[in-house]
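The form predicted alone is given below as one chain in structure tokens.
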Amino acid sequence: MTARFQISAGGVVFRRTGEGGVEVALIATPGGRWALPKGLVEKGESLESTALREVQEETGLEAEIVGRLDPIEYWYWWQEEGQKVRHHKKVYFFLMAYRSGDVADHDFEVEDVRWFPIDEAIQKASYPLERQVLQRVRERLLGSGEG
């Protein structure tokens, strides 16, 4: 069995609403899965540069990094040259403040991009580890909401 290790970087792009809330941008990948924008780190590229590039390509948004989030790790299978290959992926996420751009300007790899209120984004995200990332972002930007 073949296994490969991959390092990716991406971002949670947020903007504040007039009502004191927070919205975040999610991408819809083929198959209708909602996810955070991310991609592979290219040779010689920093994690921060990768995250900003991938966010811009996949969402059409320009953003500024305001903090680093905890990375996530997972395993998945992918078919390569007729053989099942196991991948171990580590993804470094950054908290990013929206600066400009339009979600309609996303690239061809993405089916749709939308802004969601943070609580809805947590529910909408297809992957449990990304839901955890979004929950930590919510706590960081709005507090725990308990009390």
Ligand code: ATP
Given for the second form:
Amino acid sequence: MTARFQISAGGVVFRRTGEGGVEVALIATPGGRWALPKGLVEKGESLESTALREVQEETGLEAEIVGRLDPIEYWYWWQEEGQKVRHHKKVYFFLMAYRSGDVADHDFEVEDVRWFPIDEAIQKASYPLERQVLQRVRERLLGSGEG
Ligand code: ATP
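Now that you have shown the form predicted alone, what about the form predicted together with the named molecule?
Let us now look at the entire complex, which starts with that chain.
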């Protein structure tokens, strides 16, 4: 079966706390889900530029790309001109160090944006593939053990 293929890019924005912990920013979608910020790559735009632009627009945060994370892929149905069209999306994620900005300045299309300690973010994230992305970030920034 054919599917419309889309490419998005986004990021895991993190900041270190004074106590040796790590916090990451999640967005609450209008559908009531907690997710990573991301958006469609525009024509002629690099994955990195898209990721930084979408993170800035959706979360109100300025960040710097410090690494590449594993991409995720999923399929979904979307209504287009009265017809259900199957979509296949690949999302490239980047690890991003927080630089400036406030989550209070988030996009009005996003319900909420909050910083969560990374363990809480892993539990809160609504999509299993994004929980895996966060789990790998945790291992990368804190090591695979506890604390
Ligand atoms: P984008 O942010 O890339 O511009 P969008 O907000 O238009 O995209 P998606 O976030 O891809 O659209 O959501 C389209 C559908 O896919 C929704 O039904 C959503 O619940 C689902 N979806 C979003 N992210 C994931 C994911 N990581 N795993 C599985 N399904 C997902």
